[in-house]
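This document opens with one chain alone, in structure tokens, the form predicted alone.
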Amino acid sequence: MTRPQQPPGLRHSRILGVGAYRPRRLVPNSEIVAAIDSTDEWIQTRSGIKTRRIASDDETVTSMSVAACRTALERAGVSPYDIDCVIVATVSHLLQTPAVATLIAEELGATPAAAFDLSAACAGFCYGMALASDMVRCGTAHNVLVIGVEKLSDITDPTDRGTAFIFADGAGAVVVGPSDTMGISPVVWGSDGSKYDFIRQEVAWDDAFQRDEATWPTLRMEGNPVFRWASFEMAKVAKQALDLAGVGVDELDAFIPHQANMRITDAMARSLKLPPSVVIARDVADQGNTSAASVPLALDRLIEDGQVSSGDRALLIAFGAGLAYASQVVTIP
């Protein structure tokens, strides 16, 4: 069965609902220290995190995404045969192909929706969020589902003492779809492959298991290079994404960042000069870094904490392995 068309011209698109879905096991810095030889100050002083969500065996990439997609299309108010497309951000999602979007469309009740997986790291769920709207002002879809979602917990090697305190488990999406006035402001998006190798899989799954010795890949990172780029580089693109929606500063309810580290998340705000007013999202301290899923987790837990409000006006950007980035100014559903 073939669902109509949306008729095209649609103007403009937001926010409808957010939903998320957080593991049930908290891991504190206590639990990890000794495997990489580290202690609970120094994974503070350098992250700021002090616990996070690691995933069980029945907390899967698809049942994550599923039970954060349930939550935001009640609060969107949104049926599940009402969606026409789910794009899911992910790097964790252990199979090639086919894409974990389509089992999830399917769980739903979604089914013949669009679905596709897309890989851009931490930056995945901003590109969903540049793919949705534009889908809706153009009416190839009217409803988007876009979720980010990890297990890294399947990808990190517990004694590497650069990632294993960093990365965590967790889901987010959103539903995209129509609005009389602009609540997805055009992306401001790119990439610098020259970096391309300071986040990567350690080897790929084709020289992995061609050796002697099967070594199961998991992720590296170049701490001091990814710190200096994120921390500079990426608020001329958050300055950017402020200019193209014609918000300023002084504008702003909140700055959702990448859940990446405290330390990049405090000198972007300091370069872009936020006023007091502005409410920063801080969930690395008890979430850790959950890659495409960061963005938004930390926006859910704003608006459950209620600290943000229907209407207000929130900066997102996020960066990641590629090196890939993403900024975009949304109003709060």
Contents of the next structure:
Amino acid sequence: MTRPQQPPGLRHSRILGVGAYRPRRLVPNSEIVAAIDSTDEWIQTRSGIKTRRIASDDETVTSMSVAACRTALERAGVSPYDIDCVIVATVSHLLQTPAVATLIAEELGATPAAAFDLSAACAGFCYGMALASDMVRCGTAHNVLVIGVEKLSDITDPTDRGTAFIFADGAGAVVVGPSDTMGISPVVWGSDGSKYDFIRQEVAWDDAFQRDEATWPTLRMEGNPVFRWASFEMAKVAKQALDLAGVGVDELDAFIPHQANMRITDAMARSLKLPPSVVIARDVADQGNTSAASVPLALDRLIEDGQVSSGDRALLIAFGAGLAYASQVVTIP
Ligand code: COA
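Switching conditions: you have the form predicted alone, so give me the form predicted in complex with coenzyme A.
What follows is the whole complex; the chain from before opens it.
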């Protein structure tokens, strides 16, 4: 494999530390099946999900993020004062403005770091990683916090058969900083707005509240087309990311896809012809699909369980509403 050349004048970036926050409450399939006329067996067979984490009232987008960041900072050995930018990937911070990133920076003691939210749904964390990596490489920032956080239970309809068993809550965070070697490869990313409606907020806020009877907007998904798109198209994107990083599948240690659905993960692993030595993240089984939080949560789980070690190479890919996607190869800190 030919390694990509670093343009002159740019330094490298890497993940310095990873942290996660998983809500206390585990909700098994048995608790949700009645409302959607489903069964534990159907959900497990179609999605691989056995149980999911659902946040309580005191576990907010802000508090979950702050907890995940504190762990990531401690593991990175970086003080909050040395963070120059906080990027929060989320679709479930319910205030249109201001960005929750500013509040998280304040609560961490990271002010006056630049802080902003990023809306790329399930692809958001990998989008944030791409931005953070380029900021560090260009010298715009020395250390960047990238957070993927969702409280999807706030915007999920518990009676919707297509989404109620999938979505869940949690937060994951990484510190991205400078490196002597390439610890985050160039991103392969994109979007396909012809599929804009496949995963969406059902009604816009203005429509929701101008109706005779106010409606709380929740998520809707065309499950089958999303499944086909993700299973067939995303493996190609992941392959491009490997090629761009100059990493062959035999040099890979872990595959950490967006934890959308176990069948999508299996289909991508087959298309990529991953050897048995590659560890595959399967966090969705007891965490559910946490959109922007799913990749850092799955990354944290592999580290915590000792399934990956420092220096290992992991292929990340995230995809979802938009439809938007992003993939890169990272080195485990
Ligand atoms: N429980 C039980 N039965 C259900 C059901 C549910 N929650 N939802 C649908 N069904 C039934 C349908 O009524 C249909 O029954 P029929 O064959 O008698 O008509 C059958 O199951 C198949 O429906 P379909 O919608 O084609 O299911 P599917 O095989 O596509 O599985 C998903 C549904 C949602 C699991 C699947 O499409 C999927 O995983 N999509 C991707 C979702 C995803 O990961 N999104 C995240 C991307 S960010």
